[in-house]
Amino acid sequence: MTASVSLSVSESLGAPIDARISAVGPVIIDCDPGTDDAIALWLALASPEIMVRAITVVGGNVGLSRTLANALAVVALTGASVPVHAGAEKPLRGAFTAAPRVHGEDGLAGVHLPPGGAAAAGQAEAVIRAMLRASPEKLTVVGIGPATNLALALRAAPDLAAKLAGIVLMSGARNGGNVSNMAEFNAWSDPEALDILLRAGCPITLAPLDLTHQALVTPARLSRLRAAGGGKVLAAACDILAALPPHPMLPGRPLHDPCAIGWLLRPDLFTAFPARVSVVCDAHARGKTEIVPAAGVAANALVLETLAADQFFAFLGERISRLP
């Protein structure tokens, strides 16, 4: 199926694109850390197949002081060198509202991490557009907090589109929301940055609620995490997950932000479609999402539809239990 999905979006867009766009290759991974964007580095951080080049980091869920000290503590656990750059502490428009109902004051539902070091120099919008200026293979961007860096990025050199490999993002929702009924939190804290990126020209996965919703955290899955083994990092991870807080309607905590490497790592564990990606930025339905499916419309995204979740919690274990 994956197979056909790509060929059917390459169609719309003109352009090829590679089902799962670069799962072997440099990749810039932008987040707000959060609790699910640190599952997310650490699987990202543990696989071998995605290079990470740079996390550049976004104010999103807890304001950009807290967010890059997460970040840095979360890249430090694991000993990697990868450099850590801060980015922009408001949207496009206005300011971003936090989310410490969900993500704990510090923004790591009280796991406390050793500190990290210092942000590595440059600003994250300028660090984006030089390494994609320098790289001499394109470069896949994953998105897994408000789209602010990699719009300012784009938007200053809109010609940079084209050395994209892609872009993942966990943002959006065909039905509903997490902020409000209709919009998603990454999606609403910056629509208009979004819009910058859906307009960009270049090939863009999209990983909405409806499909994160899929990757339960339940008690069954967190003990099997638990006994993967591992080390201070995956004991970390479960800690994380066992402090966040229960969903009011789903029978367990929706992990979204890992779908978006996992994607990468794992395209087998999904199902996709070719879809007419829109965002809503005006006050009355801000962050909302139109995605309509690619019969008989232009496709700008492919969008995740299912996610095969118990083997995706399987895998999330091992590669998180190899790191230190």
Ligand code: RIB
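Whichever C-alpha set is largest while still superposing within 1.5 Å between the two forms counts as the rigid core. Predicted model only: the values in this text are computed from it and were never measured. Residue numbers count along the first chain shown, from 1. First, how it differs from the form predicted in complex with ligand RIB.
Relative to the superposed rigid core, the position of the CA of residue 297 differs between the two forms by 2 Å or more.
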Contents of the next structure:
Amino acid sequence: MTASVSLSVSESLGAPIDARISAVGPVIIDCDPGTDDAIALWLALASPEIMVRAITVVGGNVGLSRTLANALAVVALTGASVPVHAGAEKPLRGAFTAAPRVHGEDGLAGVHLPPGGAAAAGQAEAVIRAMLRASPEKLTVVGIGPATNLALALRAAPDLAAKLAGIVLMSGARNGGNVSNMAEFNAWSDPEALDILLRAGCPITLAPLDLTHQALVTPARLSRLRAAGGGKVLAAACDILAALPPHPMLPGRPLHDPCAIGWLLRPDLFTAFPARVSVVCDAHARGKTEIVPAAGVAANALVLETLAADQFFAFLGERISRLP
Ligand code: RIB
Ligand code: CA
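The form predicted in complex with ligand RIB is what I need now, so please give it after the form predicted alone.
Up next: the whole complex, starting with the chain shown before.
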């Protein structure tokens, strides 16, 4: 676990986040693959600093049956034996809405991966609770989809927040949004779930759109990624990135979810600030996150602010090129 994540938010105020890490430790990744989720999973599975104890899946970019199949295929392509567990099909409140416009109907921008194996037994929320209870050391949870599984796990056993070294979320936006002009998809998909996590009392690191919009896949970065190695996983990752639809306003396609994993591995590539983060749950601004810089006990999250993007993509290529 990196120093800045395992410290409380108030302790991390001003803590140098250029601390190189030797081990992140045990991690559970909750995701909705999803093109960027796939890249994030490959980054984690390629990195020995992270012990991926389990992958849990939620309905999000596409429906649960597809996100589950995609997660299984992503893991199988690496040859890793990491259990993948199905989770919630829909949010705590309201209807499920996918995002096929960005990720395609299949969730991987039309890139075909060989099918993976079978899902592991156990529903995501129960598996998360069981792993937290059984682990002799604190676990880090990375949430890169709607936060439903994580919220269900902690709502049923709030005491388990003490077994978390930290929660790292790709969620929210300080300014703007991507499903409306004020809401980001993960926060908008299940704001009640995000609200539960923000009140859970464990260290939270947030990678909002303001950060992930700096991780832009440009033609130059994509060609450097392809040149980073010759394995099938890197080739699949580059095929997925090449198939992403252009962003209507940005000079590249934002690579959201790998930023959450990237921060765990290379916090030196990021800057961050402590803040009070809350989320709007009612209809008028559903999913809007309020991110107000704060110090000490007033802060409930460390918000990632800037990214050294060229170094991040070079790191991404170096790591994923290690996979088969
Ligand atoms: O808004 C971006 C987030 O929503 C990413 O996690 C993407 O995969 C989607 O889940
Ligand atoms: Ca995602």
